[in-house]
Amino acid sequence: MNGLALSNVSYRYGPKTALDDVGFVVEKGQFCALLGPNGAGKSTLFSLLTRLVTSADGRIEVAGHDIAKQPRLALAKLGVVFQQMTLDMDLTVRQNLTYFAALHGMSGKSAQRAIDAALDQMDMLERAGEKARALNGGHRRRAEIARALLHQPAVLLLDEPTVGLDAASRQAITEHVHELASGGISVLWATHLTDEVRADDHLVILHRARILADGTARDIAGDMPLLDRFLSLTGAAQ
C-alpha cells in the first residue's frame, strides 16, 4: 500500500490556478521531496493534503484511505508540520506534547509512553522539561516533529520545515527526517532548496501549479548539478 496517492488534483482560487492536474505516489517508507519556489503551488497542496481546504477536482488517498471519502481515516494517518512554529512557548516541551496526544485521546501512561518514544526518536528526549521558549530553532523544530509523531502516523507532511534554520539545525533535521522514512513513514517534504534533497531521493518539482517533473533527483539531475536542473526547468536560470 503507498503511503500517499494523489492523481488529476487541481485548485483554484477564483481566476488564479493554484494546482492544475497534479499527481504523484509517494511509497511506504519514501522521502519524497516536494521541490518548487514560493508560489509553484506547495502550500496549496498541503491545504489540500489537511483538508483546510478541499476541491472537487482529483483523488488524493492517505495510507489507502480516499481523503474525500474517509477523511478521518485519511487524516488518521497524516503527521503534520506546518512552516510557521506552533509551540506554546510557555509550556516544556513534554506538556505540549501531553497536550497534542490528548487531542488524539491519549492520556495517562500509554500517552508518556508515546511521548518519550518520539521525543527519543528526534534525540529530544532530555529536553522534555525546558520550555519551548528556551529552546533553539532548530531544537523546536525536532519538537514538533516528535509531536506530529505521537500517533504513528503512516504519513509525515513538512511544509518548508527548516525557513529560518541556520546551516547546521537545517542539516540536522533533514537528517532525521531521512532516518524516519527509513524507518517506514512516508515523508513528504516541501523545500524550495536543493541541497536538502538527496541523489536517490524520489523528487518532485512543481512549478506554476504544474509538475515539471517527477523521478528520483538523481535522473531528474541527470548530467548537472541539481541546484542548475532545477533553475533551468524552472526558468530562474535567465
Contents of the next structure:
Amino acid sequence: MNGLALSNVSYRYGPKTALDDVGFVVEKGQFCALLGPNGAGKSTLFSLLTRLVTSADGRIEVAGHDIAKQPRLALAKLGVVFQQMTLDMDLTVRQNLTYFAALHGMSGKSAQRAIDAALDQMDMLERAGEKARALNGGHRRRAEIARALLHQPAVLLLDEPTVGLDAASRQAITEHVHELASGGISVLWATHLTDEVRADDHLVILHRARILADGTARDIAGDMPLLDRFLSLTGAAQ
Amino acid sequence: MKPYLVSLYAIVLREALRFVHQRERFIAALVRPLVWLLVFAAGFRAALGISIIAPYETYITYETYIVPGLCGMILLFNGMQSSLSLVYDREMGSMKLLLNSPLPRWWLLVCKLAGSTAISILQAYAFLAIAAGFGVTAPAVGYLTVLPALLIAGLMLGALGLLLSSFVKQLENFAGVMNFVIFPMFFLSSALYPLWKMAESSELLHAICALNPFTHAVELIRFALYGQVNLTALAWTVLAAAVFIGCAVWGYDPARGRPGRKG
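The form predicted together with its partner chain is what I need now, so please give it after the form predicted on its own.
Now the complete complex, all chains and molecules, led by this one.
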C-alpha cells in the first residue's frame, strides 16, 4: 500500500488556479521532496492534504484512506509539521505533546509512553520538562516532529520545516527525517531549498500550480547540479 | 467515547492554563464590570429610579439591578476574547493543529466552547463575590441557581464568538467586531436599564432590545440569581446558542475553504 497518493487534484481561489491537475505517489518508507518556489502551490497542497480545506476535484489517499470519504481514518494516519511553529510557548515540551496526544484520543500511561518514545527518537527526551519558550529553534522543530510521530502515523508531512533554522539544525533535522523514512514512514517534505534533497530522494517539482517533474532527484538533475536544473525548469516555465 | 472525553479534558485544561498564564486578562475582565458597578452605578443611581419589577419583590438599588447585566458583560467580553484568541491561533497556526485531529470538527469546536465558557463562569463568580463584598448581594440560593444560567448564557455568547472567529479573517478586523457587535449588543439590552424604560424613550429601540439575544441572556441570569426561571429568556437563549453553534460549525467547514498563506 502506498503512503500517500494524489490524483488529478485541482484547487482554485476564485479565478486564480492554485493547483492544476496535480498527481503523484509517495510509497511506503519513501522520502519525497516537494520542491517549488514561493507561490508554487505547496501550502495549498498541504492544506488539502491536512483537510484544512477540501476540493471536489481529484482524489487524495493517506495510507489507503480517501481523505474525502474517510477523513478521520486518513487524519489518524497523518503526522504533520506545519511551517509555523505551533507549540504553546508557556507549556513544557511534555505538556505540549500530552495535549496533542489527547487530540488523538490518547491519555494516561500509554500516552506518556508514546511521548517518551517519540522524544527519544528525536533525541529530545532530556528536554521534556523544559518550556517550549526556553528551546532554540532547532529543538522546537524536533519537539514538533516528535509530536507528529506520537500516534505512529504512516505518513509524515513537513511544510518547509527548516525555515529560520541555522545550517547545523537544518542538516540535523533533514538527516533525522531521512532516517524516519528509512524506518518505514512515508515522508512528504516541502521545501524551496535544493540542498535539502538527496540524490536518491523521490522529487516532485511544483511550479505555478502544476507538476513540472516527478522522479528521483538524480534522474531529474541529469548532468547538472539540482539547483541549476530546478532554476532552468522553473525559469523555462515562466 | 473515551477519545471524546480525553480531548474535552485536554482542550478545557489548555484554555484554563492559558488563562492562568494571562493574569492581566483576569484582572481586566473584573475591572471593567467593577467600574460600572462602583462608579457608573453610583452616578446613575439618582438619575434612574427602578420600580418594582420581577424578579424583585421590593425596591432595589441601581447597583442590584445591573449586577446580572454585568455578569452578562463578563460573558460577552470573554466570548469575544476567546474569538480573538481563535483568530490569533489561526494566524499563528495552532488552530491547524486542533483542526487536524481525527476527531469530528464539530466536537473540537464544542470542546473549545466548553473551555471558554468555563473561564467565563469563573470570572462571573469572582465578580459576584467582589460585588457581595461591596454589599451588592443576592439571596444565598441564587448563587447556586445562577450557575446553569451562566452556563447557558456563556455557551450562547461563546458560540457567537466562535461564529465571528470563523468569518473574521485577520486580527486587525477585530476592532470592527467590538464596534459592531459588543457595544450594540450590550447597550441595546436590559443590562443597564429595564426594557420598559427603553419603551418610554423609543418603541423601535425597545423592539430591538427585545429581540437581542443578550437581553434574554441577562434576564435568564437575573431571574436565576433570585432562584427563578424565566422561560421566555431560557427558550430564546437556548435557541440563539443552537443557531450560533450550528453556524460556527458551518463556518469552520473545510469545504468553505481557507488555505491561509499561499506558498
